[in-house]
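One chain comes next, on its own, written out as structure tokens in the form predicted on its own.
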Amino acid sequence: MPLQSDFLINNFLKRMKNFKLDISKVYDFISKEEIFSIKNEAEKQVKSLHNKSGEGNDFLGWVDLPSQISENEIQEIENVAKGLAKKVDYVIVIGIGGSYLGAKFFLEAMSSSFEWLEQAGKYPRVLFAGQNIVEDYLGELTELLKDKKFGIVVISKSGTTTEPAVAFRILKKQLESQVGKENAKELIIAITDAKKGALRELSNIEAYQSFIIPDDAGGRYSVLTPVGLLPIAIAGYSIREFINGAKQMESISGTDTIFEDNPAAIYAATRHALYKKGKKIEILANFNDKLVYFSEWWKQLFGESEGKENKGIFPASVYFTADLHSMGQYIQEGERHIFETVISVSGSDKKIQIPSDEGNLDQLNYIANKRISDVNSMAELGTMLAHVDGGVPNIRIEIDAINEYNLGQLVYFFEKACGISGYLLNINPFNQPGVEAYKKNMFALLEKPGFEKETEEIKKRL
């Protein structure tokens, strides 16, 4: 199986030894000519992103963020993270959507699968709140934190988004009751707007340490800002390597890179060509449980960016091989409006061989002495071939290991591809007008002041 599409030139291959893109398994469904018919438009949209001339251009600060972040900014994040880490055993990151998913996927990818069973180590355990309004979740979290040394990183542009605001109110009160109001101020860090909003006002009043959410980087594109970098640094991981990975991908996906050499442009053009052929659902598949929350971040990125004006590819995700025993049947033989993008990890930190068994009742001796990773790789290859034979186009992205650098590359790759994809659909990929619909109904049902008319109208409907 080729690891690289055969029309990608050698220069790209040399520069990206730890990141590979293979679209050869879509050629039974769309031709190279169909992909290349989008080349000029894709290159135009890359320029629109970098020149900040396209729709939503006031939210394009993320485009050159990896190369523009300064040493002073990195040092400040590292120093604040170290300072808080010395004082607490737990840090609760409060946020929703892009304000938590970036840090969440990174920590899930980099942590031990069984970290929750281990004793607290050198760095604080990072937990999350404000991503839901489930009473049991918050109740169990507050019980866990009783008499524990904990700090809070609260992330909100406005400070009034319901889910994180509720969680912050509850956890702030608990922290103050456990350590006193003055001491609590030293254990709360706010990441919010530079000048306005309830959280900025509170931060100024209480003199919280704070970081700024850039005005020109929307939530789902903010993982390379303090929104994602601070929690990552608190947990003891290298934000420098994370940024360097993103910087590398930025350098080879910009306006100086031709289409054939630009992985983000190729991916965007390929999925757009598939969309025009009726492939309306993209399934992000991985064969590593550490990437499950990366899929959640990816779903928000593409769902919130592309799903507008009755357009867009619906983003879904599966975790194989587990989901081959549930979703596998549909993917293999269901309606043919889907395609897969597989993130493959070629390396493994651990080495476990399957032992031989004298009785061989389970009939597994044919794979005795093979590594688990070898079996998983063959499961991946066999799945891809079966799905392609079943009518599912397959895009494959390979990284050589799960580490800070490669995760940075993946983040920027998908962010850039998402921006290009949105522009290819002629929509603004940087707003989210539809998100407000549920909020208006919820506020009306809760009888929020200012929503009296909506409350009256919605009660009639019920």
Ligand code: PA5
Second form
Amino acid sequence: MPLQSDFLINNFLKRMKNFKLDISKVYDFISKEEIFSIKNEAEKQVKSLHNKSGEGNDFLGWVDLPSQISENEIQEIENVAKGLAKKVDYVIVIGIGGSYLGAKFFLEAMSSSFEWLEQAGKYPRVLFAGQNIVEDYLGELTELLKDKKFGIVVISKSGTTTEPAVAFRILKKQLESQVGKENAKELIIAITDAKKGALRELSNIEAYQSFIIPDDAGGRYSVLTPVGLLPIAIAGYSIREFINGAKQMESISGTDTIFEDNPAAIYAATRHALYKKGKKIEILANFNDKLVYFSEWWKQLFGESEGKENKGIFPASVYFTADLHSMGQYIQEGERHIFETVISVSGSDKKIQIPSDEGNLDQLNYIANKRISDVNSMAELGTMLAHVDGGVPNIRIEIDAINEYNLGQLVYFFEKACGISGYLLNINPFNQPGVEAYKKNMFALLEKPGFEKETEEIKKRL
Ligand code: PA5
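Having seen the form predicted on its own, please provide the structure of the form predicted together with ligand PA5.
Now the full complex is given, and it begins with the chain already shown.
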């Protein structure tokens, strides 16, 4: 197939200042022609997403969410967040999976690394529960909250997920015993389905303030709904900027954009071409600890969307340079079934230079007066070249800073790429039938009413 241009990334993308996508370090492993051969299919799948004609099309609400969210909805979220913030010092956000990871990654990325050591300030400190069933975690949390003013945001689309339901039951009781049943109602906000589910029923009975998770937005695609936006607003960050970033990415990754200008389509096609060449594992790497939970969000997005019908790239993550001293060995010399996608942050808020030292026993004077970020950049460049030399294709995404806008852009970029990728694999990226298997066993083991037959069967296996 003839190449229509000698580059895949067109001028428009090259001109974007705050977001860059570089796939040039995959060309030693797959040719531009191989990527370009997916162009038509990728463009077709972008259309399927926007026309809502592909598989799982009842879960495509996220596609135009950034451009469709109204001023009224934004204001309501901001007002409710402000109202709660005035009353409490801590807000416990209860949820798991898609009802947790969006807000979690955002707050980890935006907060000071040492925030947990500081007193809650102008905005309440947002903590999480319901993402595990660990007794010590809940015990420590309830102890911490004993003498604190706190509120609860409970998030569950189904309303019946065990982990958040358990945490909510415990924290609700604690709140009621600390402030009284009636006052507690004012401090609990539910985010759930419009009509069905236990949490909807409970919020109607208790008259909790509540927000709706749209029917057509699945958990892992819900960070731009109240699921992600309310906790972010409570912590004092600009949900408007977050939405604006996503909106910008929505506008450049739609049906009007040709493949060469569509970063989500290029990324999806590139990883698909690598997968076809036997690169079955994608490692999302960052050189900034603040993005560790972004990788967790990304792993859920891609793992739950693509891992079906015995297909799918396995999403893994590392954070460098720490993991260069552990996983770096495998990445450099282990089995060659991996490729790496690096999220690089070019700017930093703080400025720290390495001091010079008279004794120079650590032999660091050769980098004296350099900024820490300069050293990190060279570590990143050196790592990328070493890994490419070691047989690991590298995709690089650069943002100029960690801020609300860029995080919104990244979120939508990966959501869109994930939808396209799922369709390229010919699977439905919007369901998750596999997660039911463990639940069925757990309910049978816990002897949940209605699971008598499963209980009997599972006990025979023990
Ligand atoms: O992406 C998904 O759909 C899942 O990860 C869900 O978000 C997760 O299982 C939590 O479900 P729920 O919001 O119904 O409690």
